[in-house]
Amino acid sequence: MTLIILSILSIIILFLSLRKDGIILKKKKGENQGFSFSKYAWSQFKKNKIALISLYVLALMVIVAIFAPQIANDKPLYAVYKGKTIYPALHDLPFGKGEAKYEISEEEIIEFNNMTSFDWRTLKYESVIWPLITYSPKTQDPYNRDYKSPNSSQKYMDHNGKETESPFKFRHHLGTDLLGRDLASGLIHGTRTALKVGIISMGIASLFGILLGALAGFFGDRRLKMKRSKYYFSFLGIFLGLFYAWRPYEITMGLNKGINSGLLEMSISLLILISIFISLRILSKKLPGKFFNKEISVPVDSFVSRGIELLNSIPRILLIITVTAVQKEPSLNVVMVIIGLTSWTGIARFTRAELLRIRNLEYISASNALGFSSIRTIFKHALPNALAPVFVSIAFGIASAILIESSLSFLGIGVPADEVTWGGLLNLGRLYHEAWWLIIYPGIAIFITITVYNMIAEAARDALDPKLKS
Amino acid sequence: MLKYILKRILTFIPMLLAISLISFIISIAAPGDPVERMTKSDQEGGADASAGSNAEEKERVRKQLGLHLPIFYFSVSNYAIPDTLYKIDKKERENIEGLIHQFGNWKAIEKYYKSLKKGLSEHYEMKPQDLLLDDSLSEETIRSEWNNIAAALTSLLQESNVDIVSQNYKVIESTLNNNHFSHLSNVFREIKNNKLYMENNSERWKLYVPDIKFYGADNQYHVWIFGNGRDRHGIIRGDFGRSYNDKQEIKDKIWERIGISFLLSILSIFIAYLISIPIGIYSAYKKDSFADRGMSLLLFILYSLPSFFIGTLLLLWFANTENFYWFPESGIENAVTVDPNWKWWEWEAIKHRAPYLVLPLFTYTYGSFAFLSRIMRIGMIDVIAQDYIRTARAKGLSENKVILKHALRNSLLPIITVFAAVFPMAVGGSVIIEVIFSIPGMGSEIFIAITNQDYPMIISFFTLAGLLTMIGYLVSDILYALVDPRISYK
C-alpha cells in the first residue's frame, strides 16, 4: 500500500522535474515564444542524436512493460472458437486480473486463471490472432525442454493432438531453458521488473534525497530557528509518539484477522503518532519562562550530512545483500525499498549543493521579504530551480538500481525464484554453458536498459550545464 | 595539516561505532534461533538424545553464545516488561511478550510460565515405560499420548495464537482423562488456575508507562565488541565467533580466504590506474577529436556492461571446449598438478596460477577502468582550461612538459578521491566475480554463507567490509590533504 503511494509520488516528482527541465515538451498554444531555459535545454538535448534515440528506446520499453502480457502470452488475443468470439489474453494485466470463464457450449467450459496451465494451441479455431510471442514466461513447454536453441527443430501439439514441427509463430524465437520456458517471453516480462525496480527504488530515494537535501541546503546549520521548547518537545514527541504507536502485538493480531483490520490497526497507530506529536507541539507553545522561549538554531545540515557520510561509508551492495539475506522470505518489494533507502545520498548531496547556491539569490530574499513561509519558499520557489542536476543524478541512480537488482537476481539472493527477471534468466545460462542464448540475450537486455538511462542522464547533464552555454 | 588529519581520524571513531551498531542490529533481527542452529547437528549425531538433556544442552550453548545476557547497555520498553525477560529462550520469549501485551501483569504471567515449565519437567521425569502399570493400553498408545502431552506443553510455552492454545488445552485434557497421567493432574490444575488468574487480573495500564532499564557493561553488544575476558575476545581482538555451518572459528576462515580476494582487488586497481590515466590524458588532450569520441563511447559502453554478463560471456567464449579453451574455467589452481610446497612468490607458482587469474582480473578491471578514465578525462579537461596552463604555454614550454608536468599533477586529484570509491566496489563486486569463476575468496565464502543462512559469517563479513571501506575513505582523505595543501577541515 505504502509502496504504491510512494511510487505514485515519485512518478509525480519525476514528471514535474522532467517538465521543468523541458525534457517533456509541453506545447501551449498562444504561449509567449520567448527564451526560456527549459526550451534551451531541450534544444541542446535534441542535438544529441544518441540521447534522443535512447529516449525513444526507453519509451518503447515502457510500452513493452505495460503491455507485456499482450505481447507475450500463451493465450490468443482474439479467437473465434465454435462460433463464439473470445479474447483470452485481454484478461491479463493491464486490462484484467488474469481470470475468466468461457461457456462455449453445455459441456465445454473453458476456465482459466494464473495458476492453471492450459494449452490453447490444441484447440481448433475458426479464426485467431495470436500475440507476437505465443508463450507466457512461466509456461513450461513439454515438447521443447532441455535448452532448445533458437534455430533448432522445435515441436508443438496441434489441434489434432499430433506432435508436429512448430510453424514460425509457435517457435521459441530466442530458445528455451531446461524446463522449456520461452526466453523471449521472459525477456519481455522481465522488462516490467527492471523498470519497476528502477522507478520505485529511485522514487523512494528521490523522496528522501530531495526532501532532506533541500532542508539541509536551505536551512544550513543556522537558518532554521525555533523556540527551545518546540525543539526539545519535537524530540520528546518523536520518542513518545513512537512508544505509543509501536503496537506490534495489536498489528499482528489485526493482520492475522485479515488485511483490513491490520490496516485499521496500522492507521490507529499512525493516528496516535500524529496526535501525540501535535498535542506536544501545542503544549510547547504554552510553556512560560525565558529559558523555554529562547530562539535557538537547529543544525539541520549537520544531521543530514552526518547521515550521508555514514551511509556512504557502508559498502552498499554488501548492505543490500546482508539485509536481503536476513529477511525471512525473499521479496522484490523489500529489495526495492532497501535499494531506495540506501541510494538517496547522491540525490541529497546534489540538492543540498544547489540549494546552498540558490538560497543566496535575490529572488529568495524577495520571497522572504514578502513574508512567505520557509516551506513555501523551499518547495515552490527554490526547489524547482534546483531539480535539473538532481534529475541527472536520478537517471544515473535508476541505471545503478537496475544493475543492483539484476546482480542480486543473478546470484539468486533476495529476489524470489518465481519472479521473472533478466538477471535470473542469465543465471540459468550460467548453469549450462551450451545455452549461449540464455547468456547473450538477457545480458544485452540489461546492457541496453542501463545504457539508455546512462545516455539520457549524460545528455541531460550536458544540456543542463550552464558552463557550456555560450 | 596535522590538525586536519587528527580531526579526520576523530570522526572515524563514531562512524566505526555506527557500523558496529548497524551490523549488531542486523544480527539481532536475523530470523531463527541461534541456539537451535548450533545444537541441530549435534542432535543428528545422537539421534536418541532425550528431551531433558537436550534442554540442558541448549542452556549450555546459550551461555556459550552469550545469549543469556541482556542485549544492550540499556533498553527502552514499558513498565510491564520485567528487566529479566532477556533470560528466557528466544522462542518462548516471543510468546511471553505477547502475553505481557495482552495482560500486562508480569507477576501472574511469571507464575503461569513457571507452572508450565514445572509441568513439562515433571512430565519429562516420568518416562513412558514407567507408565505401563496395567495392560489395558498398549505401549504404543501410551508412548504416543506421552509425546502428545509433551508437544502440547512445549507448544503452550511457545505459541500465542489463541486457536492453537485452546487446541493444546483440549489435547491435554482429553489425554488426562484416562488415568495413566494422573501425576500431571495436580500440575495441570495449577496451570489452569494460574491462567485464569492471569486473565482476570490484567494490569494493562502498565503497558502505557515508558521505562528505561540499565544493564551495565555485561551485555551482548559489549561482549561482541570487547569480549568478556574469559572465552570471548571480542571483534576488536579479531574474535568473530563461530560459523553455524561447520562450527569453525570465523577468524580462521576469513584468514584462509582473504589473501586471494585482496590480491585480486589490489591487482585490478593497479591495472585500472595504469590503463586509465594515459587514456584519460590522451582523450582530454585531443578533446572532441575522432579518437576521443570513439574512446568515450567505448568507455561508456564498457561502463554500462554488467560485470556478471561479461564474466559469463568470457567463460562461454574463452574457457569452453566448444569455442576457445584458452583459460581454465574455474578455481585458482589445478588440484592435480599443483605442488603444495611452492611458496606463492616462486616463479613456478605464479606461472601455474596466472592463467586462472586472467579472466577474473579482466572482469574485475574493465568496469573500474572505464569509470576512472572518464573521471580522469573530465578532471584533465577542467585543468587544461585553467589560466596557469595558458601561462605555461605562453612561457614557451613544450606541450609534453605542459601536459605531463603542469596539468597532470592537478588532474590526479579527483582520481585520488575515487580511490575510496573503488574500494567498496572491489569488496562488493568481488562476490559476483568470485562466484562466477569459483575463486575461493571472501566473496564466494559470503555467497555460501548466504545460501546456508550462516548469519554470524554474514555479519562478520559485513562488519569487516565496512571497516575496510572506512579505512579506504580515511586513507584517501588523508592522501588528498597531503597532495592538495588547499584542503582544510572546517
Contents of the next structure:
Amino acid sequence: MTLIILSILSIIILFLSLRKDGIILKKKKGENQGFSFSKYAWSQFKKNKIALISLYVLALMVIVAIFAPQIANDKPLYAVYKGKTIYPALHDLPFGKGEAKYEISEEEIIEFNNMTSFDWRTLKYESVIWPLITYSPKTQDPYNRDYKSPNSSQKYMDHNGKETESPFKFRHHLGTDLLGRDLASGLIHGTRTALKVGIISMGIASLFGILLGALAGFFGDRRLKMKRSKYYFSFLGIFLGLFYAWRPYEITMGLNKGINSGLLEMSISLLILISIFISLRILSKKLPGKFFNKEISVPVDSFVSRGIELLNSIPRILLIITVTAVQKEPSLNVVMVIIGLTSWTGIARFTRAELLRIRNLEYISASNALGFSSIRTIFKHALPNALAPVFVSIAFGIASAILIESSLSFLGIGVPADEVTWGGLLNLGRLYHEAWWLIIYPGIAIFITITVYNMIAEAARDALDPKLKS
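Form predicted in complex with its partner chain done, so how does the form predicted alone look?
What comes next is one chain alone, with no partners or other molecules.
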C-alpha cells in the first residue's frame, strides 16, 4: 500500500511541478530571459482547455483514491458517544497504523449487534459527523437488498430499533446490488484500484520498454562489438539464468500475499539471473585462442525488434487470460504484473525511434569523442532528451491498462471476487438487466477515466513536439 500511495503522490508532484514551471518562469517586466521549453510546453498545454480540465479531473480522482475510506465509509468521521470522543473512519487512512480503538465496551457493542460487526447508524450519538457516502463497498444493507434503484423507496433501522424511510444522508444515491451493497461507495473505492493498476502495471512496462528500446536504438545491429566467447557465453548465461530464475510458484504465492512479497520474490529471481549471467561472462574471459577472442557485432536491434513482433503477434488480452486462468488463486497483483510484462512493446518502439534519431547528433558524438562509456552516454545524455514522446506513450498505456483490468473484472478472470473494481461492478449488471444503474454508472466511470488519460496524452504530445513551435 505504501508503494501505491507514493506512486499516486508522485503524479501530484509532477503535475504541480509542471504548473510551477509555467508560473515561475514567467518573464518579469524589464527582464530579458531566454526561451524556456518547459514554459513553452506548459503554455501550449494550457491552450487545450479540454486537456486542462482533464488534468484537474485526474487530480480529483487521485484525491478521491487516497481518501476513499473517508469519503465512503459506514463509520462516522467524528462522534461523541456517551461522553467519549471517537474518530472511527479516520483510522482507515492509507498511512494509519493498526486497528481503530473505538473505546466502546464489549457490552455496549453486544447491546446493538455483535462482537465482530455492528451498524454504526444504530448508535445514539451526542454529536456525529458522517462521511459523504455512509456505506463501505462491502457493507450489505439488509433493508435495501434486491437491486434498489436510486429513486426507489429505501429503509433503514434507526437508533430506536424502528424501521423507517431512509433520510437523505443514509440513502443509496446510486442504488444497490442484489446483496444491498452501495454502488456509489464501490465506484469511489474502485477509483483506487483503477489508478493502482494503471500506475504499477505501466511502471513495470516502462522499465522494460525504456531499457530495451534505448539499447536497440543506440547500438543498432553493428555498433556493439563483443568478443565471440563473451557473445556465446552471454547467450548461455541468459538461457541458464532464465531457466533457474523461473520460479512461478514462489512469485505467484508472493504476489498473492501482497505486492511487497511479490517484489521480493521477483528480486530474488532477478538476482539469480544476474548472478548466473555475470559468472558466465567472467568465465568467458578464460577461453584462449584467436577464434574466441575475435570481436563480432551483436545485433541488439534485431533481437529486440523480433521480440516486439513476437509479443505483438499474440493478442494481449488472450495471453493475459491464459496466464491468469492457470494461477491457483486470483490476485490483482498478478494481473498488474502480467499487464506490465505484456505492455512494454509500444514504449520500446518509441524509445528506439528517438534513440535512432539522437545517436547521430553532435552532443552524442562529442560524448563518444571524450571517451565516455556507452552506458553513461545512453542514460545521462541520450535518454533525458528522448523521453518526452515516451511519457505520452505511457499515459496512453495507463488508460489501456485500466481498460484491460476492467475487462478482466467484467469476465471474472484473474481478479479476486472480493476486490472492488469498476469492471466487477459492471459485471453485476449482467445478472439483472433491469438494474440499469449497475451498467450506466460504472460504464461512465470507465469512460471518463480512459478519456481523461487520452486527452492529457494527446495534449502533452502536441505540447512536447518542438516541431510545432512557431
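Everything numeric here is computed off the predicted structure, so don't read it as measured data. Heads up, when I say rigid core I mean the largest set of C-alphas that superpose within 1.5 Å between the two forms. Residue numbers count along the first chain shown, from 1.
When the rigid core is held fixed, the Cα atom of residue 167 travels less than 2 angstroms between these two forms. Once you line up the core between these two forms, the Cα of residue 237 ends up 2 Å or more from where it was.
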